[in-house]
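Take a look at this single chain in structure tokens; it is the form predicted on its own.
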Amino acid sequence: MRILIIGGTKFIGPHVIRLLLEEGHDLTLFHRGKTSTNLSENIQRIFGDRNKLDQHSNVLQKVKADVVLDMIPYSEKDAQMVMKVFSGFAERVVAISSADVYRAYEILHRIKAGPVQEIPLKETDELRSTFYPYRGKIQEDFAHDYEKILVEKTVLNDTNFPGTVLRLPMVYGPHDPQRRMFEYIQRMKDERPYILLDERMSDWKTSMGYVENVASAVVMTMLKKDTASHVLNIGEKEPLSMLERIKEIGKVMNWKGQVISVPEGYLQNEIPFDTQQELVLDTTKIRERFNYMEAISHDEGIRRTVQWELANLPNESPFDYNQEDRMIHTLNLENGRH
């Protein structure tokens, strides 16, 4: 099968790359070239800026790729470009979405206020009423015109190019550039006998992805024909608690310590969003309808991330553990009252 990818050189495409590359297939990767990667060299090489990818449209309808999978696809425009510079060169179209899509965002994070969502979150539940969730929020050149709900009715909406949408959820493992596992590791790292949680976080859920196992289900999606113009959940059949991660991640690291949950208030850190709205995604349909299965279990994903954040931990913890301890102090927990 011949597969055009646009970005793909970060955090989740080599994955999906390496994937693709040991089933044989014929790969193409549109990219700035800005990214340092060791890629196979058994990809052709598109260089150019996806801001600008009617530029490139000559070059880029030669593939004839039978599946365009566009892994950054942050905008309307984005979306538009894709269907327009491929529609009529290449079969169908893969467009990676966020589950920042659902209306049970808006309410986590207080975008606008209303009614806790029923979690599971299937495919066809309710949309943020809000656009434009990052404007003004984080300072990187995306997050004005971000909006993957656009994204996904651009491409969802071209009756002549058929679209798949696929809806990630947070996503941990090796190379991770928000290192969502660091703080406790290096806390455990560190031997501390106490990692404080917010009573509020503690039960708190929401749906994760470990790296590989998102790969191979973008991959899958890609090789099956009959995923065309679906939207598809992905994320971790079971998803934890916060403070059965933190155990989780305990376990693999041998730590000895304890989680303690305290009241609402003792920690300075302030909770940026409401706990009471869990994002769960429901991945039944992508497992029941087209036979997806994680790559790597459960266990094994987190003794990765641990082993590759081990290897690349600060060689000073960035914490003030005199902090910790006067929490722990204030809360007379040295004496083990909980």
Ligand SMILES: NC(=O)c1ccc[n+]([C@@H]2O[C@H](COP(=O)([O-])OP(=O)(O)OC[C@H]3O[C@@H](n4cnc5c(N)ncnc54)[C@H](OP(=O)(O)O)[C@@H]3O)[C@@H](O)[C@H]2O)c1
Second form
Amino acid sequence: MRILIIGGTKFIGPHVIRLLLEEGHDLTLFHRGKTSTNLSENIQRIFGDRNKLDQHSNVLQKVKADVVLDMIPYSEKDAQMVMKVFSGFAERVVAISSADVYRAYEILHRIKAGPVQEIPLKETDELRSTFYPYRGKIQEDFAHDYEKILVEKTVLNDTNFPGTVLRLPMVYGPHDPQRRMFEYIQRMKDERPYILLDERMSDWKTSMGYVENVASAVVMTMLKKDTASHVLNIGEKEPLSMLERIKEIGKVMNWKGQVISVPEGYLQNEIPFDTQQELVLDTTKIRERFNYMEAISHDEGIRRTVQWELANLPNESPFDYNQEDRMIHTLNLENGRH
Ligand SMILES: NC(=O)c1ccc[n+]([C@@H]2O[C@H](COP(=O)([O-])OP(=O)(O)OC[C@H]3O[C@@H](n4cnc5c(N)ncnc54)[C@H](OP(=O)(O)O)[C@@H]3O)[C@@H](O)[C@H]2O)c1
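Return the structure block for the form predicted in complex with the ligand; the form predicted on its own was the one displayed.
To see the whole picture, the full complex is given below, headed by that same chain.
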């Protein structure tokens, strides 16, 4: 298959590329060339900024892609430009979206008051009614116009150029720019006797996905024509609570310490969200209708993540262990333990 990827060189993309190359597909990447990665010489590259995608129309259309994968559609304009440039010049488009489209997200982040949305969230469930969730909250360029709901609508609206939308969970793994497991791995490596966890987070569940498994779901969607016009959730079959996740990391690292639940108001970085609302995705559709299965086991995904984090830890821990010790002391006194 001839495949054109917008983006593809940072975190999830390199695994998508590897899997596609292993199957012998013909790849072209469009990106700015700022994020470098060791790419095979067999990949054709077109350099440019997606904000000016239409200025590259000629060269992009000449690729005659069977599938265009847009790894980074953030705004309505991003999606409109992709549809305009490739309609008539490619057969299908696959767009990467996010679990943040569901109403649950605005409840969780206290963007809007309302009843908790029932989980697990199916693809047909209610979406947010408030738009632009990161506007004014994140300083990065993409944040102001970021709205995956509008991206999805645009991609699904063109009957002549069918689109597939993939709703991703929180993704973790080696090279994770958000380093979601770092705070636990650093403390375990430092043989801390305990890790403090806000008690409201202990049982809280969110869907996550190991990066290589998420990439294989993306690849499967690109290769299966009958995924066209579908919206698909991606994520673990059975999400764990935060406490369970930390314990899993501990098991892999052979950590002998203890996770201690701390009441609201004690920790420096207070959690800003409403943990009554969980963000768990129902992944039945991609599994049953399209036979998706994870290739990498949960334990192995954690093991690979731990291995990468350990090789990339800072020289000094950024955490204030003295302060944590003082807090434990206070908590013990308050609980009558000495
Ligand atoms: N990580 C998560 O937990 C998570 C959760 C939900 C959804 N997602 C979605 O996953 C996607 C991102 O995943 P990823 O970072 O792993 O993707 P990736 O495709 O591996 O990397 C991002 C790519 O975008 C390119 N890029 C960035 N800005 C560009 C621009 N203005 N013009 C052209 N190319 C540009 C970068 O290359 P250059 O810098 O060289 O241009 C890089 O190749 C997003 O759609 C995000 O919403 C992620």
